[in-house]
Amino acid sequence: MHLSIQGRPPEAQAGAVLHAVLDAGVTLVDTADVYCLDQNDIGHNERLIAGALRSWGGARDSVVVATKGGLVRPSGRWDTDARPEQLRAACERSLRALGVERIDLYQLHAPDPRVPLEESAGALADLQAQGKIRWVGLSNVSVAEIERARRVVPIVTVQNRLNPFFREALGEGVVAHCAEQGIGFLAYSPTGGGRLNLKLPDHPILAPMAKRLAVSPHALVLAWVMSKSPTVIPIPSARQVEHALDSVHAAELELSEEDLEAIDRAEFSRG
């Protein structure tokens, strides 16, 4: 996302970030049509990813690209619009932006309070039946909403927020439900996002732990997120190659039970 919204880097730098993580073995890239500046810039991130994959030397079929529909960006706002006709139009735009005939994973970005969830899920079921998407996912949903959607279309992933500052996905049972049902849980903002990210290097529990283990505090947090369930997949964002690769290296980090419990107990202030 941060390669395409306000403060985004030059496209050459964005391409270098994407190539670096692909070379490092990343096989899932998450995007959305609304990762852009405003409605006139729709699809910016999808086009970046498509270009990086075309110029990358590796096997394109080894990478799953997940995108989303159901939000719009009038005047740069983030508004919900999950009407079936909007989702169909958004999917067609994403197909063109990504340069593919079928999207690997297409996710409902958020339920629309003005549209029955079953209607939005039904549009995704139709797109799947037409061969335009392979798998269907949801984002920003509760356990009850997951089950409502599953009665309409098979759901393979759920993308909700999860980090030490925001643990509602744990407390409300979404992570556990996904594990029980064999649904992948894509953890967005896994290190806190925005200004909360900046709190990690000075955190009283993370800082000494990171020094002892010779890793970054961000890598510690990503390892903690992954520890919460075998089906949890964090999707960190980065504008710089070194930050992107630091996130990749977190996949190799196994924390002790004592360290995980220390992070569990620690206070992560949002103030």
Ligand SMILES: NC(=O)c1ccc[n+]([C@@H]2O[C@H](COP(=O)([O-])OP(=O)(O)OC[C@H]3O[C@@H](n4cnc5c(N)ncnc54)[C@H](OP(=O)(O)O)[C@@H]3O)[C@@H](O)[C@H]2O)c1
The other form holds:
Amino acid sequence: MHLSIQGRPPEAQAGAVLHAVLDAGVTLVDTADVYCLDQNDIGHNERLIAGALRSWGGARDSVVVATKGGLVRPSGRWDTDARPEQLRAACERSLRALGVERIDLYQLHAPDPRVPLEESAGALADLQAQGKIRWVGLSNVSVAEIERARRVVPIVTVQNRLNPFFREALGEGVVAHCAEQGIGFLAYSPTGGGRLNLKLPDHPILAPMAKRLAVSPHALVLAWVMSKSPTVIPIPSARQVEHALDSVHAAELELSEEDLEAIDRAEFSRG
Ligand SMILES: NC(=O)c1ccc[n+]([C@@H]2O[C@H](COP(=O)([O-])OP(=O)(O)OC[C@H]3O[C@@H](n4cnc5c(N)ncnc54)[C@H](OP(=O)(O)O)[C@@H]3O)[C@@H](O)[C@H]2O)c1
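For comparison with the form predicted alone, would you give the structure of this protein in the form predicted in complex with the named molecule?
So here's everything in the complex, that chain up top.
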């Protein structure tokens, strides 16, 4: 996301980040049509990823690219539009931007309060039946919404926010529900997001723990997110190669019960 929205790096740097994580073994890349500056720039991140995959020397088929439809960016704002006709048009644009005949994982970016969820999910079921998308996912949804959508189309992933500053996905039972139902949970903004992640290095519990274990505070937080269930997959973002690779290596980090509980108990102020 941060490779394509406001504050994005030069394209060569973005390409270097993508190649570095692919070389390091990352097999899931999350994007969206709206990761761009505004409505005239729709598909920027999808085109960037498609280009990086083309110029990468590795096995393209080993990488799952997950994109989303259901938001729009008029004048750079983030608005919801998950009407079936908009989802159909967005999916066609994403197919072109990604340069594929079938999208691996297509996610409803968020339920649209003006459109019954069943209608949005129905459009995704149709796209799947037409072979334009392989798997269907949801994002920014409650347990009740997951179950409503599942009556219309099989759901393989749910993408909601989860980090130590924002734990609603745990408190409201979405992580547990996904684990019970065998649905992958993609944890977005897993280190806190663009602003809050900057507070991690000064955190009174994380800073000494990071020093003791010789890892970054971001890696600790990613390990904590992953510890919540084997079905939780964090999807951190990065504009810098060293940050991206640090996050990749965090996948190997397992924290002790004591350290996990210390992060559980710690306060993470959003102020
Ligand atoms: N479905 C949704 O509604 C939704 C909403 C938001 C995000 N997302 C998804 O979630 C992804 C991540 O979310 P996010 O960007 O909000 O949050 P994030 O990954 O928690 O934080 C983003 C920033 O944290 C820094 N960072 C990450 N890992 C780091 C590390 N190991 N060491 C040092 N710095 C590190 C990066 O800084 P630098 O840029 O300086 O490298 C990055 O820009 C997005 O790319 C997108 O795919 C989905």
